[in-house]
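One chain comes next, on its own, written as structure tokens: the form predicted on its own.
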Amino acid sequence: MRYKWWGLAFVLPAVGFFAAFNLFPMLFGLYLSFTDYDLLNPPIWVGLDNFFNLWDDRLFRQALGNTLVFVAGATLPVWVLSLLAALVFDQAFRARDWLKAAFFLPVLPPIAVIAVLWRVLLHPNGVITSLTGGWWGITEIRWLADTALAPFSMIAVHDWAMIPFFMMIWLAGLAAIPPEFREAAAIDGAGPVRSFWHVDLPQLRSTAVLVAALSSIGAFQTFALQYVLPNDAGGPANSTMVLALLVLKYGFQYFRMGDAAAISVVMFGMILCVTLGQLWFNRRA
């Protein structure tokens, strides 16, 4: 019994830190979502009014649509391309480790640094325009100033930075597959494609759920790219305005903390539903 109390004593600082900087802000934010609060006057309880008002808010609906488009572009391609990269680097070839290290480099800088770098590369007359438009004589492409191109530019930059990270997770999953399974499949006459489909992929189910959960959560919480990459945060014309950026705008520009907290609760609910759905699918499979 004495050792039990000693264990609790060692854990207590970590629990206190979590409660002070994670649990309390979450509960306080939930409370603020039911209030009208402008940071100057005491919060006024309004019940569910903030949530009902969101559905009539044009900017919220636009941010929600932008977020869902970004999530779709920042998850499905990342899953497929990171898995393909992992399958390539899972093979033995010359200079594999050096190429793997070079491929992993985009993961190392903070996302804000990556956004600044790509802001230079995506200049209307910059390197990317020269590489893509030079064949047709196009000298200027407004990657970040066009309402149709800007959202897809965000997705492309995000995927470029995240694919190497998830590739390493897939590689860990591939390394955990017993080699006897592949040897047995080869003896039975299975080629590389059939061996992957019937041996590797079923063994990667838990890894796939982890990749799906992490990428989905990160995509729903995207903020830095949309804040740093365009000339105007969320621009042009709010075409890259996402929910996390709208929380900042409503909370600290318009001083509508109740609405900002309500948007945060909606984001939390969406992330929770997606994660629970992925876990349910994993158990059913």
The other form holds:
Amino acid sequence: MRYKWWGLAFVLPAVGFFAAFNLFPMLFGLYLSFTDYDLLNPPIWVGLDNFFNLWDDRLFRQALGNTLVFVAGATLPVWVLSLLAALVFDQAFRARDWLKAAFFLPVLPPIAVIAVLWRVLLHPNGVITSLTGGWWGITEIRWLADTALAPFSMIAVHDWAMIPFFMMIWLAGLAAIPPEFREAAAIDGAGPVRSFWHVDLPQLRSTAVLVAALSSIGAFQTFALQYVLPNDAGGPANSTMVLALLVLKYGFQYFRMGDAAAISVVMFGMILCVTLGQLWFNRRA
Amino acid sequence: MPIAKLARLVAATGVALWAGLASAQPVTVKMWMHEHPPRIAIDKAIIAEFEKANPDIKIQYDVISVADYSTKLITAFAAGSGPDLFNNTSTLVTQYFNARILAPVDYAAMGLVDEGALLAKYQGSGFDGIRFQGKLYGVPSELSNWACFANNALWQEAGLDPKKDWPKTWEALPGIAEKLTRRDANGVPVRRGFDFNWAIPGAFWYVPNTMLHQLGANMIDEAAYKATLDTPAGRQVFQYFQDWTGKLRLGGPQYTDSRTDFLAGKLAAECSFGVWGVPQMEAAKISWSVLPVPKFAGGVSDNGMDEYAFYMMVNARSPSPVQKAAWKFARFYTDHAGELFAGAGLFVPRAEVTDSAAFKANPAAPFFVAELKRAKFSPRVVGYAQVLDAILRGRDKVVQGEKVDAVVPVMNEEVNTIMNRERARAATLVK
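Since the one above is the form predicted on its own, can you give the form predicted in complex with the partner chain too?
Below is the entire complex, every chain and molecule, led by the chain shown above.
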């Protein structure tokens, strides 16, 4: 019994910290989502009005659509390309470790730094335009100022920065597969593709779910890229406005804290559904 | 002496002692200012001088970065720890007024007889942005408007003289801008002749409003509290921006912001510097000319760019003695207008400034004073940030090539929706 109390005493600081800085803000945020609160006056209870109003909110609908496009672009290609990169770096070849380290470099700087760097590279008359448009004699491409191009520029920069990170997770998964499995497959006459499909991929199931879950959660929460990279945050014409950015705008620029909290709750629900779905899929598989 | 009497005497002495102690406590005024590096040393010197003259008042001075200023201010008010005295720009004051954060000017605490005495110090101008329902709620610490500047060297290179060739109308501007523009083989501008400031969101509050004022219109009718963008004048202005970026390819939001390029000697002319921009141009070794803002042919007003101001305001939720001390300091601070202009370029139309050597040494200063006399304040609305975003969305759509006739009515409706919602919210939330 005494031992039990000591145990509780030891975990209390961590639990207290979690309760004060995670649990309480979450619950308070949930409470705020049922209020109208302009930060300058006390919140007023409005029930579910904020949630109902969201569906009539043009800006919310646009941000939701943009977020879903970004999630698709930041999840599926990342999943496939990071796996391909891992398969390449899982092979033995000269200077592999050096190349792997170089490939991993984009993961190291904070995303805001990456955004600033790419803002320079994606100047309409900049390096990327010269590299891509030069073939067709185009000297100006509005990567960040065109409503059609800007969302894809966000996805491209995000994927460039995140693929190496997820590659490392795949590599860890590949390293955990006992070599005897591949050897047995090879003895049975399986080629590299067949061996990957029937031996490696089933063994990588948990890793696959982890990569899908982490990349989709991160993509749903994307903020810094859309805040820093375009000429104006979320622009042009809100084509890169995502839900997390809308939370900031509604809460601290429009002083509509209740609406901002309601969007956060919706985001939480979406991320929860996607994660539970992926876990269910993993168990079923 | 009966015990009851003795007890009353002890209690009275105690109360008197505490009261005496309390009155001896200095009043602390928490003051927040947005960051303007050249002003900080001057602020500190003024505070030291004030505290020396008023030992019963302490000024707790905090400087907050411009990017974080409004957010920190609002969250501080939300947490009940807002400043007693603070400054902010005229576009944002309506939010605070509506939330009853602003205390009306206390003329007695400022050592003034009445409003007339205050206005007289400022030659009557600068107060339209802080007057609500007939009362003043702040004192200007900076009054500013923009004008156009030309890079003389780039104009000469194109065989032009800004003094003679600067266009009088917006309609004539593209022709001159084209002569100054350098393009590559594909027609892409590699050096712009003139461009608007697309990078500063507030620029698209001032510039379209200025143009609309010239046409006898406005983006928002502040008195009627409704958007007036969907008018022939409104469509004309947004069509101008569409032609500028699309048909004429003279500039647009995809390029480096106009101030940066002008100071780098890569833009021949632009219209988003105030009088405070002159030292920056001198530092960049740019030979400049200051020029009036063009007008629309057939316009009804010859106003230049809309004016804006920074005001010193007092928190109505602070205790009364603190409010009085804050107003006293605000008077003391703004009486140092001459030093604030000389050291930090902050202009207010006061004799201390206009009679100063620094003012007379700045060749652009008289020009700006003349422009200010014809300038108007842009409309003030409660949900300024939301309304501005709606206008920027409309601007972006127009620049992307969507039809002006389709975009402007949507923008107008959106602005009206925001304004109506925010007014209704304000009525519900403020008790």
